[in-house]
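Next up is one chain by itself, shown in structure tokens, the form predicted on its own.
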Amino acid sequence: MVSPPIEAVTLDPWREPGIPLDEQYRSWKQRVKAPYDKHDVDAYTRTRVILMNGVENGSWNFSHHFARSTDDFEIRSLLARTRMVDQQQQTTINWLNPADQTVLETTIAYEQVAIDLTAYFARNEPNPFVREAFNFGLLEDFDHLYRYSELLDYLEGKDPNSIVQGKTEIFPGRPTSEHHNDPEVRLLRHYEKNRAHPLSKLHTLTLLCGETQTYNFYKEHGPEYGNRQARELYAEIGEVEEEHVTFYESLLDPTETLLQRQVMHQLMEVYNYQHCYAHETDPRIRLIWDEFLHMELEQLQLWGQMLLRYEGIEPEALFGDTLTVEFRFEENKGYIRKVLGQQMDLRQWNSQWMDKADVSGEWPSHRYKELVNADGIPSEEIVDLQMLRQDPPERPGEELLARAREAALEVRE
């Protein structure tokens, strides 16, 4: 077994003992388990949770995708099998939230998993490029937690601080008035998958599947509403997780073979449990990342064989020999106030990044921004209902923000 490290761990992920495949599948009863408190669960554990689902649902995915398009029967089958007990993982974790967790307050904590796995990430990437990417992607999802906090409060009168409980800040980020893009802008460049380090690969693959789990309950949910302006809103915010999902799926170097990408899927799902493991505060669901970490040990071992016996690739060749994992859910707050000071705004174009004053006329999202913004921008006006409740009225977050700005000033100078 896996001994559960004090801050990081490096392991064989080639050779670690897992779970038989054939001993993975578990009974209703076994997968269902009783969800989390809402009331006394910790932050982090709540991202865990949402974090995970999303993981496993990427992977999923994908192993149908890779399915459609091979008729090699060996690798549909292991394809088959793995992906069962992905959904049957899924369904565990997934269930794991309560019912009396509302839409808004889950959606509070999802955006709380992307701001700071997303900031760990950047603080921690080896590529530059790729750190600029997460560094962009960041300021979005921080601002995109400002927005749905203010409907929080407008619509069911609470504090998003009982949800994030004091660990992520709330206050505004770039706008998300200026997030929407021509959807060509969007586009990176890609690493390249014989240079790049495994662990840009296995945080950029985290990303996109926790911003594709993103899109995909905000497209979900947000019909649920009867509020206009929630409608609204989830469907504008729901349109940038799209450009996510966009942005970072770019940065996947398009030669990396399906059976290069799918042994890379089982080693995100490695490295992201093992650190659930590591860091999980619940004894009882702590147990849940152990058993599911052996399981995945297991799967990413039989993939890394059927990529040698049909590329001839060792597995260690794209990933390395060892598995070092450091990541943890923690505070990020003086990372992002610094990178908010310094690149709040900061616009994208042709691969890189640039001062908005810096944009020429011919960006195309000048004209995508003013068809998409003409009738009224939902993130604002929900920003606007609240401050004519105030006496007097005050933008919040405005104070925070100045400091900020002035924090970055310091750093530059």
The other form holds:
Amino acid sequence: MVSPPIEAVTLDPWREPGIPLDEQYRSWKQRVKAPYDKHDVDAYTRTRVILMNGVENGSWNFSHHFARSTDDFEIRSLLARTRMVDQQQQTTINWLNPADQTVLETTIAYEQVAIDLTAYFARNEPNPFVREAFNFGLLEDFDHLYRYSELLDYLEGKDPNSIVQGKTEIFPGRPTSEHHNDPEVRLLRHYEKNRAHPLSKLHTLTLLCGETQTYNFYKEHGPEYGNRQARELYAEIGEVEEEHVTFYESLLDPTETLLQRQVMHQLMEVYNYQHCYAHETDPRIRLIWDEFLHMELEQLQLWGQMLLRYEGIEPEALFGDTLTVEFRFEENKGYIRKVLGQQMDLRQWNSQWMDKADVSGEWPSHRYKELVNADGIPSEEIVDLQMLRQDPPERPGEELLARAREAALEVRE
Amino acid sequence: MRKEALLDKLSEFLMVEQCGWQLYQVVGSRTQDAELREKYAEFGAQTDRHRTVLIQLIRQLGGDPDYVSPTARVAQVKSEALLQSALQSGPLSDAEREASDLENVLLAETKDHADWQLLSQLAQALPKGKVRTALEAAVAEVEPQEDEHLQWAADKLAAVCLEALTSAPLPERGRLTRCVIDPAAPMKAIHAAPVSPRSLLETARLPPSQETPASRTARSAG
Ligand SMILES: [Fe+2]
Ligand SMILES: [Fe+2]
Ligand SMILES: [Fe+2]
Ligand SMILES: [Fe+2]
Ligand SMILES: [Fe+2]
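Since we've got the form predicted on its own here, give me the form predicted in complex with its partner chain too.
Up next: the whole complex, starting with the chain shown before.
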């Protein structure tokens, strides 16, 4: 592997002291903090905020699912209490986004999260099959970033680089018009819980939380636009995010028990707060990551004890004695170009990847794609609309976008 | 003998011992009864030893004890389902919960017992040789213990249940209040669709336009 040396942090998540659970609730005023300034926030501070909002929402959501499936008062009580904290943390985090950051600007940042998260995970994923799944999804979110960038230029006249700050490239990937699959096609073989490296589980669950949040965000905000082009593009890419949720969740071992999943969620929160804390450049926000990391350590340990009591299994046996966190938000341009060069034309079927030229006529997605793309493809129409513009590029970033546009037209079928 | 098939089976048996050991840890830490606690600790320790015996056996046959065969995965799911039943036992009284844990032990030991019986039969059927010797040694050590585990669990469960049915104080009816059901609804009426040996019961076939049994009960109760 040719990744640069990384300062990894190793901690003992089962013993590292945290904040006692009954000291974790916060007042309204403590909870809602001043937002970051969109003009001078570091792009990766913004991606951390977006990611952790998704992580908290994911844990919150699962906790409700668990609560609906158990009759044990002690478990329901601990679920209710840890979930209340998750919910408060989510408020603090999501409220860091400033009011003057438009939905579309935030959308650009969502795709940046997806890209740099997935790319890093793919680079470091121990399981080769899971890694290929990540690579496959990566090229799709990579293309979403480009399509939304066109929309940002079209609707708001803004340079997408003001959001991604040159850290993530804006260029077509596997075209969005090709992401529309028969739902069954997206289903993958799952990892085996007894054999999978804990890192594979953490990668998968983190991505799953990110994709679910992205889905919710697009579905929530798409209808707020009056512009038809925007409404349709959000509808189209929103559906692809649904496919991504289906895709990544099919990697989870279905024999993981609810308690095991609960511990996994907690460990995943610790993992992610740890890298946020380690790499945050904004000292004010770093304090938040620090505090939340220590809340999660306590929650993790409480749930680890539950696992031991109810299933007789020490959490260490499932997830290892120590947790090494080496993830960080960083540029993955070289890696993504490489994957783009090799895998742009891949398609998926029966848990396998194949070149689109080798896909048989039986492939169920042919029909599905024809159906949804029958009367126009919003992610292509936005490119056409932008082509029609007469004015020569003058704002920064317009030239870049013009070049991306040519590439998008070239690969059009 | 098909060695690969045997290794798959041994992986399954090892998983059963592993989950059995987990079960003893859980029920042992939960029980309020000194006699049960002692037995759970004793059988738990023996089950721990059975794991080791199987791991050695797998190694002797050239297998990898870390390998989890497909049937082992399903065995794990079944065993974990026993443990998961605790997640649904909210309305049980303490005594009922004890009995439920004991019943889980009986179910787990039934499978465990059958596994070792099979190994014993296999050993007898094999030609003399290294595999047979290894199997015989393992069976000689473990099988008598499995007989005892199963017999004890069956006898003890019967005794506990008999006591509950004859002399023990009735569990408090209020323990059901965590389930929202119709007050004092007759058992037959709230079970709208239990499955009889032949098909659904008559009440389950009511056309949807009619009043459901549950709403009828609610009306007559109110
Ligand atoms: Fe949380
Ligand atoms: Fe996306
Ligand atoms: Fe996505
Ligand atoms: Fe045993
Ligand atoms: Fe046994």
